[in-house]
Amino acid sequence: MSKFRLDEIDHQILDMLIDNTRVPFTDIAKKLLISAGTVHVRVKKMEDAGIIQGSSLTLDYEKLGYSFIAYVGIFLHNTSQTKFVLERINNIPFVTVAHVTTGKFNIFCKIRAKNTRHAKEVIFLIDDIEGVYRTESMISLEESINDKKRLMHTIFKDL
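Where the form is predicted on its own, what structure does this chain have on its own?
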């Protein structure tokens, strides 16, 4: 598959969508002095090329009562159990991110919970999965940086 080429208009459209995925195409068109139809066609082409994959919603978890964040490193009995364990982890809704890793852990997860008691329950659910040898947890004191926008803007500047 050939690399999709982005021009300056595409970059500007992406910059605006990165900052606010809900911005109307008519607003983008007015700012760029192009038609809303042109914006629509360009976004559709970027979706078809796989550059844009849906849109996302950002929640304030603290306001929803889920301000507790912990990271859980998972040790497996055998690496061959990775897929099985990930399938079980995927059934725990409080695990928001899971990575297969090299180094100390086989799998590394981020969990969101209401409080320490709730986090303990989630960690025990992970511990109870067949194939999990043990876990090691770290409590996040503060999520100081969580900004995908900076990376996306940098990537698009480099294209």
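Given the structure is predicted, the values throughout are model-derived calculations rather than measurements. Between two forms, the rigid core is defined as the largest C-alpha subset superposing within 1.5 Å. Numbering follows the first chain given and starts at 1. First, how it differs from the form predicted in complex with the DNA.
Once the cores line up, the CA of I139 ends up less than 2 angstroms apart between these two forms.
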The other form holds:
Protein chains: 2
Amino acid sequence: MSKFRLDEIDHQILDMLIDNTRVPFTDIAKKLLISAGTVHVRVKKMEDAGIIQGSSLTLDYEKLGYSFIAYVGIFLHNTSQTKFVLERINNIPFVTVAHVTTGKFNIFCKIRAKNTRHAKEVIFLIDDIEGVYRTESMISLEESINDKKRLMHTIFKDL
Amino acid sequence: MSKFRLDEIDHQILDMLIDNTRVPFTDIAKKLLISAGTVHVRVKKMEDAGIIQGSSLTLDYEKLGYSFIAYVGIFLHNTSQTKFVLERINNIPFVTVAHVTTGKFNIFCKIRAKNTRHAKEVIFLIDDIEGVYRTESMISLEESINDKKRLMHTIFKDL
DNA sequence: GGTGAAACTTCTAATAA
DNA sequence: TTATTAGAAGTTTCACC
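For comparison with the form predicted on its own, provide the form predicted in complex with the DNA.
Let us now look at the entire complex, which starts with that chain.
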């Protein structure tokens, strides 16, 4: 399945970059006892291979006034409407992720909103999409995000 | 709710950094017709205020052989076990996010695994945690992630 | 593959406005 | 507060292992 062979050096480079993308390559080089040029070449290679898709800032949405998170399960009248509904959902900026799923729901998405009232508006937007039969919401009372490093280390152990 | 006043300049700086954290400050400065020093000061201010929590690489987990995503709803015997179970769940590296929720489930989490077989193992790990009554899984057949920029722009429109 | 150094670019902190 | 600027620091390329 995985076509790309990343060695221990690549792994350690990713390890240093994954929670701070602005770590200087010279720092990485010093720590790994290689040259900064090598770090540069390897990072570029991983970017070209698509292993590194990009980098992003993590913003504190709570501080920005958006502290409400909910998951919304969507039931469709008919599975053939999946693509249409998915497109509509992805046009709502407060929907951060959407999945087509097996199981109970046809589509399953995560929303981020200001507060309960705002979330209600967002959910109503979803409810109003043609083809949506009904929705079922789960409100997050507490979120805990797992360290990306841990998953990465585990992945690398068996590559 | 939002204590921090970010102006149009801050907004545009974030806009440039959010999809590529390594954009040179000089590029940002040129585009916004300000000096690189100003960009630097403003970014630092947003970091100090906690608006910018950090930066992260986006890796292609499919390319790394982890193409299976599922959401797992967890029913507990008793709500008092929430904290304990949550801690246990967060020790499983394949669980990427966990939420305490209202509604159907007590805890709700997202897992990333290699394949169906591996996912089964991960779900069994969850099932085996003391206090877990039963779980219900939704397998993702297709994932679509919304552009972070869109949410950010929308947020900034009403700040 | 990797290195090391040169050439170039960017960052950052002190200073000035 | 914000802008400028000069010296420090980082990145990138390339000739050579």
